[in-house]
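Below you'll find only one chain, the form predicted alone, shown as structure tokens.
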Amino acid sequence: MPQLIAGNWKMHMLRAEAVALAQALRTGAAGGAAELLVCPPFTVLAAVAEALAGSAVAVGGQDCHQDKQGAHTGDVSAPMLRDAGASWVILGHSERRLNHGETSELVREKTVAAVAAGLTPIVCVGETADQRAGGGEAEAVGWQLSGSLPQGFADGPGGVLAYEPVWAIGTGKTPTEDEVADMHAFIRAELVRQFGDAGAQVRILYGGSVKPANAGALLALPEVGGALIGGASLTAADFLAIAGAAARG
């Protein structure tokens, strides 16, 4: 299976910038060895679904509800998602988590809910630099998965995972390579623990500052099955020396 390299734009660029910025992944996207995938913000999510259509890299939304419709003022739904061109959706987030309060049990009936609607959901965990300080980096990605991933994620296609620790996102700083591949073959050893065999199949992404200059250490890891990419992501050369380290499946 090709590595996944997914590009989180986050609250970033408005339509020309995203539009631009399409294109040029489609000019530079052919060919490579990984999957390609963006997430826009929800306002020009269409747009860029447009620039992208019959490419080589997929579009996904940032966050969905977990209701097909209602009273929901300023959210999101996934079949909306997918009607304004989204295949795939982030949800856990760790900045949804912190900012917005959610739980893993939230983050689980998303899950849910994108899965219905025909999205591939990419459901992130990770720890605080607290948490890590305190050697507790295990526990709390444990319960986050058990909290966050209903029956049947590993099932088919399936979902993906992406351990970003909290510290790392957006500070510059990065796990040691024994840290990521640590807690990605505790994440592995957790997905069969729930799910058996499929658990083993199941891609786990690492994000938190991957850039082009480490790109290709950490992805030659164990276990490690693509990146989720932020500030890197916003710029059409560094997505894709990114993606050209990726590893063929």
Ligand code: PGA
Given for the second form:
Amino acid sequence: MPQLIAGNWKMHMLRAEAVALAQALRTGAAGGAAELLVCPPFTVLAAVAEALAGSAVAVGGQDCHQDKQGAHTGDVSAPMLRDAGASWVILGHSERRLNHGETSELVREKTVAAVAAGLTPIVCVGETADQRAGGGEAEAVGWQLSGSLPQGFADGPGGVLAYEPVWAIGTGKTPTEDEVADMHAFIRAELVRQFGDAGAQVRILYGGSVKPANAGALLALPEVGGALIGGASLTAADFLAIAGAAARG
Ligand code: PGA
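To test you: the structure above is the form predicted alone. What is the structure of the form predicted in complex with this ligand?
Below is the whole assembly, all chains and molecules, this chain first.
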């Protein structure tokens, strides 16, 4: 399976910049080894999806509500994302878990809703700095994995997991290669424990301060099935350089 290189644009990009970035990615993406995805903010998702239609770059949302529709001011549902041109959605990002109080149980409900709407979920897990300092990183990630992933997560085309240590996001700090390899091995074992053979097929992305300079080393580690990229996904040159470092698995 190819490695997945996913860009999380977070709360960046007005329409003109978003479409210009999408067009640059469209031109630069053709023929690479990696599978490419960008997740723009809701307001420009349809415009980006239109700019990337028929290209090698897929489009996803950054979150969705767990219900299909209803009285939920300010929220967006999975069928709405699909209708706007998304085929993927990021769920349980630490910025949602920490800033919006999202629990693993809620993330699991959202994941069920995403799959029901035909979206491929990327479910994020990762420990805080305090948890790692106290040696509790595997326990923290283990609880998130058992709480956030619904039955059937690994079936069919299957969902994707993203390991993003909270302290590495947007900080320029990354875990050592051994720390990434150890956590990915732990996550793989947990996925197999939860889902049997299907758990062995789930791609596990690394995320947190991935940039062109460190992408090659991170993407070469065992059990790393791709990368989830924030800051470096906002320029075509950096995102495409990271994609160029990916290999077909
Ligand atoms: P970063 O963000 O690449 O800016 O560290 C990663 C993420 O939050 O997905």
